[in-house]
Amino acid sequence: MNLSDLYFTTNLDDNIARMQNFFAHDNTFICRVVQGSGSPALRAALFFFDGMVNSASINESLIRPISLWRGAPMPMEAVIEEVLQIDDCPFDPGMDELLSAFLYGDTVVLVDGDSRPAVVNTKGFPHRGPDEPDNEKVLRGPREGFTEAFMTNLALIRRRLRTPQLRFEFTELGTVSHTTVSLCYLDDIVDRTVLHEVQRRLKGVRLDAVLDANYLNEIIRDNRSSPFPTAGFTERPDIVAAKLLEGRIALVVDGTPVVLTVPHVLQETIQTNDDYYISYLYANLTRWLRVLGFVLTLTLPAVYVALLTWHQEMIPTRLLFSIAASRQGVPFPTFTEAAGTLLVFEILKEAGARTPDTIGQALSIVGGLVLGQAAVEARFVSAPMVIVIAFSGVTALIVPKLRTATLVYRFFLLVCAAVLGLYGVLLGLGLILAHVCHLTSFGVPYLVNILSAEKHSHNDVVLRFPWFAMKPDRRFLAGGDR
């Protein structure tokens, strides 16, 4: 049965029949029939999915007051004003609209002697509470995460951001799915250009479904081959409620704690929201060791391969010698031991990921441990390059929003380091540099505000000035119509 099979008449029996048979597979709808106390009597069907409703809300709201009814039928309008208990239903929708609010948990409502239905708010279908997320747990600070339920994750944004100016624009993607996304931004604040720009990248969203919010990323996102993150994922509320102070914009997509924050910079990359909790003494210092760590996890391999295989007289020469001996026996060339390491590293890693907590933790200390001494006992690598590997992989721990640039860029200064020494590591780390500035993020450069030449822009860019020293006006740009 075609949609456009599917339409209502004043004779309820009809309608019934019809509706039953449009669902007639499906083992969850629910036809409930009811009959008021009046003679002659008002009748009405109440149409609805069971687990996406609440029934104490159909039972109160609906069913109770039509029982109980004494007076004579009439039109829906009238039923709406005078019978049902309810301050959400929306009268005589087109049937686009009634089937998406019917198909996610609403009430739809035809009384006889009327064709105009009526969609009564009874949505039910659980979902869990707003928890702290897992991967972006705090120091101090709020511990409220989103969740997978749509007005939840919008009313945590609102009660944070208690302002008129405060809008949220709803658009329906997905041919299949018809998933809801909201954009949300500060209307006094926003960047008008980006956000003209989001709106016309979402009008071009061709998808049968869209259940995440990478699904959008990986589709209106800038220079969509790069490695580096030109959009911004979160599961807090407070960081979207900061962002939006900023002036950007988010997107949230029912079904997913994970909103998408636009414009995304490189400064966020170092960023955390414990930097904005604690003593900014001590917010700068971890920053600066997350830069630091990022500049090593990326440079550390492919420094000492580049030393041993092109540049051994850079070495103090007992230095030399320990490594020297340390690799005796070892049949593999620097590189390859390197890059082998470095692989089985991201296999643990990626294996103790994707296992339960229990199993995953024995897994990493099995995989760190046992196989790290057993390799190094048969000679199939050396201490050294175990160390230098088990470091650069703990500092890529400190930037995770950096993970898949650390990844990627590692493995190429690896190649660029065994093929040309140190010069091939200063050639590779400047192709890096050339790409990173000429990235954008819905047309706002990827180094905004480390390269502007306003004052206040690098407030919060590498070093977190105190508040009281912050300038009130806190977004991204610089400048910039709005």
Contents of the next structure:
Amino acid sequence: MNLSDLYFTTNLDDNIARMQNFFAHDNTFICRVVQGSGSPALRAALFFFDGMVNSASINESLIRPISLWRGAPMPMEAVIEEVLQIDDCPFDPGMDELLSAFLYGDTVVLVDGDSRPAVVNTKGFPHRGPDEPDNEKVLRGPREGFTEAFMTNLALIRRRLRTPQLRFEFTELGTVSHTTVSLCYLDDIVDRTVLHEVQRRLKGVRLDAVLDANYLNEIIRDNRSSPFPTAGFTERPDIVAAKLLEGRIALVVDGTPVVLTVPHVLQETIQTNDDYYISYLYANLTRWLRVLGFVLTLTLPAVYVALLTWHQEMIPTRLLFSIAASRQGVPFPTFTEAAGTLLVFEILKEAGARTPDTIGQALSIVGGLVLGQAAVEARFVSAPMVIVIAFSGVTALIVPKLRTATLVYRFFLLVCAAVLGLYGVLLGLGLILAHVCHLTSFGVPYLVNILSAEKHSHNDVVLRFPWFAMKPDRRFLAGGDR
Amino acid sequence: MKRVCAALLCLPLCLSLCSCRWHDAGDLSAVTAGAVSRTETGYALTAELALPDADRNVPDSKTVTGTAGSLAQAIDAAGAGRDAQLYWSHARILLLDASMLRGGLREPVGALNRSSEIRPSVRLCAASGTKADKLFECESIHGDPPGFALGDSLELAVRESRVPDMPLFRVLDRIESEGIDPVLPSVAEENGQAVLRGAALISGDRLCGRLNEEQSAALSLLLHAGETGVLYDGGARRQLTRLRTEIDAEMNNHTPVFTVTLRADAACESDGQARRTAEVLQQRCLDVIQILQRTGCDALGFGRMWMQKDAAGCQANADAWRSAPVTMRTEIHCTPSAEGGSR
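Starting from the form predicted alone, produce the coordinates for the form predicted in complex with the partner chain.
Expanding to the full complex; the earlier chain stays at the top.
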């Protein structure tokens, strides 16, 4: 049955038959006919989906008032005004809008003698509470996280920014899923150019379904092939609030706890929530540790291979003896050994991430400890190589936002090191730097605050200034940074 | 784009010219020390190789020798027929046999310096009382290869200004320069161990005399081989820091008069100790200077200094520095220290 076959007439029985016919193969579809106690009695039909609605709300707001109504039948607008006890009730919407709301947990109400339906907000599908996201835990600070419930997520944002300047612009994306996406921003500080660019790109989205924020990210972001993220992800409302205060725009997608924030620049990849919730001294120290960790995880395997294959004179003599001794019996060249060990490490990491927690722990023990030890004893790899790769792998975990870049560029630099030694590593790093300089996020340079000459723009880049020294205008876009 | 491609292609070419090559660390035989001696037909070069062993903390060692008409060929001959290539970059010490010192150093040191295998920073030493390659058969205290252990000892001795610091490039520079001569630390065999014993004095490019340990230490202080030095006075040990040496030449009727001033800070308990240190130091330095003048080893560069002051006079009688009067001054500044005394 086509959508064009679905229409309503003044005959309620015909309408019921048509709806039942339209949703014939959907066992969650429920039609409830209610009759008032007057004479002649008011007769109404309620359509809703089991599991999507709040039953108590339907009973109290719809069934009970109609069944107790002693008056005569009346048109729908009068029923809404006099009988139904509801707050949000679009009257006679178009068929597309009706179906969209109906499929999303609203109840369609039809009365006998009127072809115009009412759609009552009775959404009541189950969703989890705003627990702290596993990926973004903090030592100290708010513990709430977004959920899959769209309106709950918006409420979590609004609760933190009680200003009339906060805007939520809804748009529907996905020709099948009809997913609601909200564009959130602070109207007084948002960069209009960026806002219009985001709106323009969202209009260009052509997808069947938008099941997660990443569906949009891959379509609307700049430099789509770059491993550096040019759009930010978070599951924390406090982070979204902070980013909105900096003039950014958030995209809340229904059905996912992940919120997209744009523009996204390099400095954000090394910032964490804890930077702002704990002592600025400790925060700055850990921020620099993260920078160091990123540099180490990227370059350590490459530098090790370069030193061992091209620049042995740079290794202290005793260390060289020790490494040479440990490499005795290893059948592979250093580069192959490094690439293979890195690959195995990534496989183990992926396996650990895809397995349930209980098995994951056992897997990491077996993979990390037992396999590593066995591989060294069997002379598949040398012990220093296991140390280097393990250290490189561990340091990668402290900059999770650059996971893809780390994975890609670690191998890239490894090849550079194998081909050209330390010259290659430097050349590779230069190319990566050139690529980063070339990146933009919605028209904003990726290194916007790092290279900016504006003094206040450095408040939260290299160092996180203490709050008493932070300039009141923290908007990275609203100033002259661009 | 063409330029970028050309630049990228040039890079491996540049690398090949600067002797960078791909080879795994395990495929190399690391040379820890070398010994050079003269033969009837040319040179013999002995390399001490470290053989790392996974089951031991210290590597084993063995020696290989190559003989050829030139040093470059001898280096190649030493590594010929081996599975792993000889890797000289970790050699820290090169022992010169007495036959080398007597036969002239200019040509072999020049050849070593030109070799792409051997680093110019390798330190040269003179073998004393034994053949240079025999020193690699000695034992070392910690079980390290003897040449490698000798490198450690030399490093420490140079840091404490007990022996002069004479890397290959400096020796060549002194040999090629007018008015300054090299001095090489001396290595001898004692009780089955290779130990540093004084220094060998070179005049021009040939051996002209030797210094004992005390004299070698005094000369090293004058050469301020390290920023710090140690002076032993009987049982007392004086730590000297911030060593500075000034050599001044004055002309008196076309005859040079040299003034050598040595300044240092010494950890002393009293000014009396500082005065005593200065006196001892002054006497030892004077003794050494006299030996240098007597043997003709211009280690302090008197000749060069004179040449700058009076080129014509120097040309006329280049050896006049050997009979020139030398005034030695020592200025020791006492820095109070609990560990500076004789305790």
